[in-house]
Amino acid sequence: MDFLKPRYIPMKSRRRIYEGKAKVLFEGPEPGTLVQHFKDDATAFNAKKHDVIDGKGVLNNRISEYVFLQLNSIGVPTHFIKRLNMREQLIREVEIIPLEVVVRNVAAGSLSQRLGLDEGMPLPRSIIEFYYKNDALNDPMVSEEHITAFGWATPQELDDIMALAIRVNDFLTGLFLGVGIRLVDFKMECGRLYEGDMMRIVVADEISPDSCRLWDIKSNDKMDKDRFRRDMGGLIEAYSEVARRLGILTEGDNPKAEGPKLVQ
């Protein structure tokens, strides 16, 4: 099986496996693979706020591809195989663990609200939080005791998840710092990848401005989905600036281009 040269099947011809708020998963060209399609939908507050922003899916696809390629290159296991076109990625099929893993470096968002902390206050150390993935319950915060008691993950899997979260945080902090961006916090999802009789925990879903808080180091301008949450406007411009600083986009690139288009 050659993952690097997949048989491309147009989106309309593929079987839909799952649709979330910002992405759709389709059956992949080979067993054990899926195609992850990035939509232009923007949601906040558990989809209570919703809009469609042209080009957002293209930017998230490109940025997430870049981050996952970098993680793969330093030995962090992920579900990512390759980008197929403007809006789609080929990924390994994993069993998603029903947890959102949030790593916080600076006080912001719900942490500031819960604990009365000034937004922007550096934390004494990075903090890892877990949230149970359940839209009907508004993704409640849970403890390690909840996770192991209800069987969402074993103690060993939790250790693996936390180790991955720390490695990803260290890497992303340096990556963004190098282009003048502060990584305030980010959300990560993990999955179980089965390979024969072996199973390992890998980073899944996406890592993009949709799932990170990114502030310009000099101005503290927000370059992430808070621009949508807080009705600040300029979301595409902010995401495009992140992509440009990472060297993904040039001035001539147009994230609003209609897709998907095959990349040669």
Second form
Amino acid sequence: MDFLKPRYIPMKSRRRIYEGKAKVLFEGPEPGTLVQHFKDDATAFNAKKHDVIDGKGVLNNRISEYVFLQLNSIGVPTHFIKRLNMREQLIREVEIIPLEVVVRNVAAGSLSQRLGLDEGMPLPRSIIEFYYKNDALNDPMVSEEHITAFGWATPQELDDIMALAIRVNDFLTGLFLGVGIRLVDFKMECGRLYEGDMMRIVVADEISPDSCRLWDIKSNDKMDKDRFRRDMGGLIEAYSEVARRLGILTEGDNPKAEGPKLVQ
Ligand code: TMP
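For comparison with the form predicted alone, produce the structure of the form predicted in complex with ligand TMP.
The next block holds the full complex; its first chain is the one shown before.
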């Protein structure tokens, strides 16, 4: 009865919609859906630095699934439907708004460099920044004026995006604080989800240690992609520890060998 078994459709024979640096999007099983596949590739500085890190895609798939499920459950709309397997999730097809929305709670990274602030200095309040998604231009920082003047988002959409960014930041800050991790900053992307005549802005892409700065509360150890950007090593161990603390990985799981197991 071999023909009754679910068939694995090889990656090559599916229709690729888009390939990014760390993910591939395939056509989904139903109209309006896509399959988001997490690769093991790590890039930094607009892909000038590149490596393949065994197991990273598996961990990001799991961590991002966990975060998006929690966001859905508190009424923050996202593109996420369900995880399909170790590296893939089913998502709603959205029209990606070409902005990287960065929310910062503590000075680090490009903010520290640009304004000469010590990394680790708590900011007087959370700050939202926008970067125009364009590799050829190195994702330049832009203001609300640029965004609305060039039509990347309308003023109304920008209001929605900022309201979402604040909710996601509040939620993630508490989620990570509860497991002994400081959310220093993170990047999110938004998309337009069309439902009949209606359109709403939803959180899209991924939220994982690739797109957040996560520091251990006690030691300030980095548990995010800065370990790769700054050649510190120990990236898989750090991402696994984030997953373990969130209750996604059981003790002793090895994402390199067989992928994390869900705690039942
Ligand atoms: P930055 O300090 O380098 O501007 O990064 C701010 C946050 O955005 C940090 O959590 C890492 C994340 N980020 C991305 O997810 N993708 C990127 O391309 C960049 C530059 C940053």
